[in-house]
Structure formats: structure tokens, C-alpha cells
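Listed next as C-alpha cells is one chain, alone, in the form predicted alone.
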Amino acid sequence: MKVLVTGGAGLVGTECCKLFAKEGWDVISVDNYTRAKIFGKDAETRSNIEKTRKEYNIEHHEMDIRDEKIAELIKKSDAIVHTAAQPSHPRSIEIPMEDFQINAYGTLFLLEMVRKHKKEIPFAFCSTNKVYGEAPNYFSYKKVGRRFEPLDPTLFDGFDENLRINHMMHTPFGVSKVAADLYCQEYAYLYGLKTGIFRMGCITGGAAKAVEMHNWEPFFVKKALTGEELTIFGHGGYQVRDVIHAADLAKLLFEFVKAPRPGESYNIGGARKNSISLLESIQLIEEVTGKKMKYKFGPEREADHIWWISNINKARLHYPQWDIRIGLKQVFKDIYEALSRA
């Protein structure tokens, strides 16, 4: 069996390459290393795939997902895991056209290539919780300790896939991902493709790059290690995120590929178990690193969530052999150890 992983040098792509290789699959990886062009040299991912290829036998191509040559790779693949993206909602405000070209058009192009050349294979797409835009901010919250919690008790397990997506701000990133998300659904309903949509929360891990506009967890840890002052944007740091290690996400994508449920969408993050506010994360990072952090507060970012926890019950129901394995403290330890080696 052979899997094609787009964005194979990235955080999620790297974990997918490793897992599929461990499971005995032949792995084809493609990446054009755009991340460094978008975020700067600190975000380069070439080193990720180089390291991974030293441990595993992976066929890697420096290639854009919009290159027609990718059709030849699709033809010889038995599954596709599409992780390639422009992943930053604040950065998308500055580069809306490039964001659209990568996220919306790039995904549509891949779907067309699959439809034309190998429509029977599973296609797992990494979407985002930003498809819901500001919807979480229309609920009411209260401060509980050093975090916000919803007043509505039915939200205890987080937001499920029925949260609305219209009549609010998304940022161009959210919009381009909505388009890609819906195209993946449409290609299942209309053309019969075996697509699955995974609306990710905060995905992180040791392979994550520490840049301010994406992957806040390693960026926070980096600030602790350098002693530089951190800026927390908006909400007094009480905003809540759910954090999942990319290895746990990769396991779910693998389970989907083995037993695809066409057209289904899943909210996927750390859930209640791995939820943390930015203020709480300061305390945890100080514990993990042994470093005292300096921080200040900045303005709120556009369409930034006040509170987000992914309700992952649907994913658990459809794939009962899957669950979150890596706890919050271990996630931050993994990041700390990776940055310490860098």
C-alpha cells in the first residue's frame, strides 16, 4: 500500500510520514517549503523531512500541490493525506490572494486530480476550526481561575460540528479553508470521492516551528528559553485552547484511511482533557522549562477565539480504536526538548 502525504515536511505531514512508514506503507511525500517563504527562516521545514528520511524510507519530492506532475504520484497512490496549507489566520490578512491560491485552489486542484485519475482512494483533508470564524465568540463566558469557561453547561465537552459558519468574520484563512472544506464534502456527495474533513484545533509537537503567527505553543516555549518578553494578544490571557500532539492527529488520519467514511467532517483537537488557557500555559511552561517567563498584553487579533475546545465525540464514535494518548504536559515537554536540541 502506498500513501501520498502533501506538506510532508510540515508538522502534521512529518508525523503522518512516520506513522504510515511504521505501519508498513510505502510513503510518498511532497512539499514546496513555502512555509519559510511565508514566515521567515525560523519556519523552515526542510530539516524535518531530511531528519525523517534518515529514519524511514520515504520517497520525497520538492513539488507544489498545484503542479500537474502530482497526477503521476496520485496514480500510484492508495490514499492521500492532504496536510499542505498556508496555516496562519493573522498572516492571511496580509496575503489573502496567496492564502486562497494555496488553501482553496490547491485543495480543489488535488480533488480534481483524484477524481480524474484515482477516485476510489481515501482522501483525508486537514481543515481547521477557523471555518467557524467568530462563532465561538457569540457565546457567553465567565472567568474561572485563570481561564474562561462557558456559561452554557452543554458546551462543557466543547463545540461540535454543528456550529454555524455564516454571518461573521473569519479572516481570509478561515474563508479559504471553508471553501476547501466544502469542496471536499461536495466531491464526496457529487462525485463519490472518499473524502474526510478534519477541523483541527491547536496541533503541535516537537516538529512545530516557533513562529509568532502560527504554532503559539513552541513560540511561547522559545520565549521562555531565550528570556525575551512574550506578547499575549487580547482577552487578558484567559482565552482557552485545546492542544493535541500531531502524532495523535496522525493516528486518527491513519484510522480514517483504513476505514473511510466519505464526506464526514470531524472537529479534532485536545478536547477538554488537553485544554489550557494562555495564562495557564505560562505556568506549565515555567514548570517544564524551569524558566521564569516575562510577558505583556497586546491588542486582540481579528476573529481570534475567546474559548475553543473541540468536541471530539464524533471522531471517537466513528473510530473507537482512536483516542488522545499524549497528555498536555508531555506535549510541552516534547516541544521543550526539541527546541533545546535546536
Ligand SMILES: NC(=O)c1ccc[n+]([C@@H]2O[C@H](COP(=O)([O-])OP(=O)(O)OC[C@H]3O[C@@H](n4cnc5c(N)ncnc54)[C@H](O)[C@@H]3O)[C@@H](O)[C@H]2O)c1
Contents of the next structure:
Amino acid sequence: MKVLVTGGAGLVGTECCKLFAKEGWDVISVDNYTRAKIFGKDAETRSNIEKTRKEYNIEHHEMDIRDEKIAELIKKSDAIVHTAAQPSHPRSIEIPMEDFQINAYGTLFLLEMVRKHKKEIPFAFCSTNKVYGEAPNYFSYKKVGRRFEPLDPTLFDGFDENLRINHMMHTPFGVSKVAADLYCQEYAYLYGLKTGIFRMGCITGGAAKAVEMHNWEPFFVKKALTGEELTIFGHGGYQVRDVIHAADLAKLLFEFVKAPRPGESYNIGGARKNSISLLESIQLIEEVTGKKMKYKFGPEREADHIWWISNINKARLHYPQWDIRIGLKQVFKDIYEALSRA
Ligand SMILES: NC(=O)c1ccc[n+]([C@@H]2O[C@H](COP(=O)([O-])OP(=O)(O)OC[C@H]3O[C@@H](n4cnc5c(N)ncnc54)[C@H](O)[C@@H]3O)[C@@H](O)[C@H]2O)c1
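After the form predicted alone, can we look at the form predicted together with this ligand?
Shown next: the complete complex, the earlier chain at its head.
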């Protein structure tokens, strides 16, 4: 069996390439290293795929997902895991056209290629919780210790897939991803493609090439290691995120590929157990690295969530053999070890 991983050099792509290869699949990776162009050289992902290819037999192509030549790769694949993206919501405000071209047009282009050449194969798409725009911010929260918690107790396990998506700000990234997300659904309903839509919040791990505008967890750890001052944007650091290791996400995408449920969408994150506020993360990072962090507060970012925990019950129900395996402390240790080795 053969899988095509788009964005194979990125954080999620790296873990997908490794997992499918370990599971005995042949892996084709496509990446044109756009991440370095979008965020600068600190964010380069070429080194990830070079490292992966030293350990695993991966067929890699330096290719744009919008290149017609990708059809030849699709024709010989039995599944597609689409992770390539412009992944940052603050960066999308500065480059809305590029953001649209990669996320919305790029995804539609791939769907069309699959429809024309291999419509029977599973297609797992990495969407985002930013499709819900600012919707979480319309709920009420109170401070509990060093984090926010919702006043509504029914939200304890987080937001499910029924959160509204319109009449509020999203940033261009949220909008381009909504388009791609809905196209993936539409191509299942209309054309019968086996698409699956996975809406994540904060994915991280040792392969993340962090910058201030994307991958906050390793960016915070970097600041701890260099001793530089960190800026926490908005909400006094009480904002809550649920962190999932990219290796745990890759396992779910693998389960989907083995047993696709066409057109389904899933909120995916570290859930309640792996939830943490930014202030709490400072404490955890100090514990893991043994370094005291310096930080200050900056302005709130547009459409930035006050509180987000993913309710992952639907994914657990549909894929009962899958769950979050990597706990919060291990996630930060993995990041710390990867950055210490770099
Ligand atoms: N990291 C997160 O916290 C997070 C959260 C929610 C959703 N997501 C989504 O998950 C997916 C993977 O995210 P990630 O963190 O691995 O991102 P990443 O930036 O680490 O990896 C994406 C890879 O895609 C490549 N790429 C970009 N445009 C391309 C193009 N046109 N053609 C070929 N390759 C291209 C980049 O060079 C990069 O290597 C994305 O769709 C992202 O929006 C990520």
C-alpha cells in the first residue's frame, strides 16, 4: 500500500511519513519548503525530511501541491494525507492572497486531481479549529487558578463539531480553511470521495520548526533555552489550549485511512487531559528545562481564542482503538530534547 503525504517535511507530515513507513506502507512525500518562505529560515522544514529519509525509505518530491505533475503521484497512491498549508492565523493577515492560494485553492486542486484520477482512495485533510472563528469567545469564562474555565459546565469536555462558524472574525487563515474544509465535505457528498476532515487546535512535537507566529509551545521552549524575553499576546496568559503531539494525530489519520468515513469532520486536540493555559505552560517549561523564563504581555491577537478544548468524543467513538497517548509533560520533554539536540 502507498500513501501520498503532502507537506511531508512539516511537523504533522514528518510524523505521518514515519508512522506509515513503520506500518509497512510505501510513502511518497511532497513539499516545496514554503514554510521557510512564509516565516523565514528559522522555520525551514527541509532538514526534517532529510532526517526522516535517513531512517526510512521515503520517495520525496520537491513539488508544489498545485503542480499538475502531482497527478502522477496520486495515480500510484492508495491514500492521501494532506497536511501542506500556510498554517498561521496571524501571518495570514499579512499575506491573505498566498494564504488563500495554498489553503483553499491548493486543497480544491488536490480534490479535483483525486476526483479525476483516483476517486476511490481515502483523503485525510488537516483542517483547524479556526474554522469556528471567534465563536469560543462568545461564551463566558472565569479565572480559576492560573487559567480560564467556562461558566457553562456542559463545556467541561470542550467544544464539539456543532459550534457555529459564521457572523464573526476568523482571520484569512480561518476563512481559507473553512473553504477547504467545506470543499472536502462537498467532494464526499457530491462526488463520493472518501474525505475526512480533522480540525485541530495546537499540534506540536520535536519536528516543529517554531516561530512567534506559529507553534507556540516550541517557541516558548526556545525562549527558555536562550533566556530571551517572551511576549504573551492577550488574555493575561490565562487563555487555555489543548495540546496534541503530532505523533498522536498521525495515528488517528492512519486509522481514518484504514477505515474512512466519508465527509465526516472531527475536532481533534489534546482534550481536557492535555489542556494548559499559557501561564501554566511557563511553569511546566521551567520544570522541564530547569530554566527560569522571562516574559511580558503584548496586545491580543485577532480572533484569538480565550479558551479552547477540543471535545474529541466523536473521534473516540468512530475510532475506538485510537486515543491520546502522549501526555502534556512528555510533549514538552520531547520538544526540549529536540531543541537541545539542534
Ligand atoms: N501546528 C498546529 O498547531 C496546527 C493546528 C491546527 C491545524 N494545523 C494544520 O495541520 C496541517 C499541518 O500543520 P503543520 O504544523 O505540520 O505545518 P508545517 O508548516 O510544519 O508543515 C506544512 C508543510 O507544508 C509545506 N507546504 C506549504 N505550502 C506548500 C505547497 N504549496 N506545496 C507543497 N508543500 C507546501 C511547508 O513547506 C511545510 O513543510 C496544516 O494544514 C495546518 O493548517 C496545524
